[in-house]
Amino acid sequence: MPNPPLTLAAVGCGSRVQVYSALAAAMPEHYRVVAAADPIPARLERVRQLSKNPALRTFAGDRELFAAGKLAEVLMIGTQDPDHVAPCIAAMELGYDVLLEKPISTNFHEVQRLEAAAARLGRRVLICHVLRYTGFYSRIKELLEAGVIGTVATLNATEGVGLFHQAHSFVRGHWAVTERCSPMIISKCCHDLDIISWLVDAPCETVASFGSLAHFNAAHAPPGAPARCTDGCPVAATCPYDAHRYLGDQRAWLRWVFDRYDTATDDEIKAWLTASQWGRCVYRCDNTAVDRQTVNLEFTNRVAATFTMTAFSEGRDLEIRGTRGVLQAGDAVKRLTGHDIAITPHDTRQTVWHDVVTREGEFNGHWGGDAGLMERLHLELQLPNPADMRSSLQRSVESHAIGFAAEESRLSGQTVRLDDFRRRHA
């Protein structure tokens, strides 16, 4: 007989939990969302609708949900970054396995504390490193394992955050002030560091990083620009960051910060922008997140890798050079050739193209990974060894170590050895 649907509960019912609740409802043979906790009633009602469960039990917060006992088999945690570890440990103590939004925590000590707690309690924690579940990166992993470019020698990866994404999330938004959340190399790029670690398939030894916040500051404010876009700006018509674009071509970003994004009138959104942090001029905010950063990595198998994060382009690109050929992939390859992945052997110089079917309608850049994760979640949780889950907590600790070490290197100007870093933060 088939297994009964896996029951899911949720803490923090913002955009990510809403996405997973809708995906769970589309797979009723595998999942049923039975409980949710959030201080905002509108979010609870949205999860009720998305989960297609009129009997959904709702709670004002995680403490109230936990006080009711264990209500499901798996808890989805979609709270803000500083509030991941405490509810995760509390959930495991009640017997939940956990689907935890990335990053794991805002500091590496807490990452290690959670890893130790999961081992002590014998619970499974799957991190939402959804890029591992995309057809795109899964295909690249298969090609590397098949040896089509021989032994990997170097890897270069780039993430272009995009101008408005940078402004929305890392200048005006939740991750703008790193002292209150995570450094950007963690909050935005732990996805990318995780993929690099997965593709290289060896522990990282050494990290060096450089970067800064150089553009989004008062020195670059246009003459006459007010503190808020809604106060009337002389360059609004040509500014790529003008907050009035939330009423037009950038309206989709409202879904992550405005609970009534799909029903509010333009006048209501304008009124919200006059008081909201998302109505501020990007050159007159309190942001401290970098707008550019590079990370240099050396792994135990002697692969040398570089990663570049920049606000001033859009999309992910990848180039891997091996002893028998070169793999190139990502947004630039797609724009220029119409194909997803190019393999060029050193001997023939004849490029072979590989294309990947991706899902429409998902958050830009995840390429179907959210659905891919949910399709596999019930199978991942059945694996005998929790560490073998594709994005297990145990595996994800590596990319977080790399990211936090990179930030330490950026701030200190020193190269950081990962084994030393781990010992110092134990």
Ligand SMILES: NC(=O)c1ccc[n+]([C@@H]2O[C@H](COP(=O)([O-])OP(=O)(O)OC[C@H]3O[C@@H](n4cnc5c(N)ncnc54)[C@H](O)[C@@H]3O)[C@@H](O)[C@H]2O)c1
Contents of the next structure:
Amino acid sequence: MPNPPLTLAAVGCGSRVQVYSALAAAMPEHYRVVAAADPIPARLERVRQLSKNPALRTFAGDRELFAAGKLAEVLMIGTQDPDHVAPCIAAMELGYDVLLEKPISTNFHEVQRLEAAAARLGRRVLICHVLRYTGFYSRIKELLEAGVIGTVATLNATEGVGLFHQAHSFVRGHWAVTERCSPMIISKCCHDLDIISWLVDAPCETVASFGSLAHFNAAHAPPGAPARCTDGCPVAATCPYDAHRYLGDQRAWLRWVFDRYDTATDDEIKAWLTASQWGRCVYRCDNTAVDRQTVNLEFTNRVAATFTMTAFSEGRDLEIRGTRGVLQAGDAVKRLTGHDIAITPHDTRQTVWHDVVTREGEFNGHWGGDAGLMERLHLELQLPNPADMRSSLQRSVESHAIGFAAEESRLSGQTVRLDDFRRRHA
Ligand SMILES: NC(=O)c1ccc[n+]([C@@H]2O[C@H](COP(=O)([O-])OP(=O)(O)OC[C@H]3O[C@@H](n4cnc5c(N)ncnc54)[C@H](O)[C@@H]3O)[C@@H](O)[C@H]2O)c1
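So the form predicted on its own is up there; where is the form predicted in complex with the ligand?
All chains and molecules follow, beginning with the one already shown.
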């Protein structure tokens, strides 16, 4: 007898929960979304449609949903960064297992508090570190485990956020003011640090980090640029960040922040831009998120790694050097060769290419990670040991420690030892 579908409820019906609800509806043999909470009625309606469940029970907020008792087996939490820990603990106390959006919290003390609560309550928490569920990183993990480059010695990873993505999310958008959400190295790069931690497969010992917000500030505002692009900017035609691009080649971003993205006319979108935070000049915002940052890491297995986050390129790149060969992979390799992963053994120097089959639309879903996560979720929840889930809370705490320690290092100018960092934030 096949298992009955896992029942899902949701708190915070913004862009992430909408993605997971649509994916769940596409796998009716595994999932049924039965309840959702959000103060914005249009988002509840959107989840009702996407989940294909006309009988979806809806609530005006997390408290109202919790007051109704346990409504499903798993709760998806997709509220903003500062609102993850409290609903997660409330849900576990009611008996839910939880699918929790990253970051776990905006500070490391709370991350550890949540880990302790999950242990005390005996509940499972899967963190949406979706890159772990992509074919691309899964293949790299397999290749490393098969020893194709011998013992890993060094790893260099880069994340190019991209000009318009940086502007949309980290200058104008939800994660622009670090003090209200999480530092960039967590809000954007916890995925990358998590992948590095997974591939290196050992605890991190020491972290040092450098970086700043040096470009997206008033000092770089073009002469005569007004506070909003919609106020008539003299350099609009050549500015890569001109908000009018939301009406053209950057329209796809609207989906994540404008509820009527698919029905509004251009005039309605223009009117929205005149008042919305996404219509502001990128050089005249209240942003504090860095636009460049590097992290140096040393692991207990003596792997030395570097990570670079930059607003000024697009895509993820990876180079791993081992005792028997070199692995190169990511967007630059793909752009230059058409292949995903290159393995060059030291002895033959003959590169072997590995390609990952991607399904249509995968890039939009974090290279297939969103779908990959939902495909695995019901299986992960059956693993005997919750810590063994591929992106378990326990595993994610490790990569969050690296990120928060990196931010401490960037701000203090000091190298941070992870064991000391954990103790200080316990
Ligand atoms: N895994 C990933 O790759 C990934 C990608 C983007 C964002 N995120 C993370 O996912 C989270 C959600 O991001 P998003 O872009 O979907 O945010 P969003 O702003 O689109 O959605 C958040 C929703 O929470 C709702 N909300 C606020 N208070 C609530 C309450 N008390 N009860 C119920 N709902 C409430 C808001 O009305 C909103 O609809 C963030 O923490 C973000 O950092 C993860």
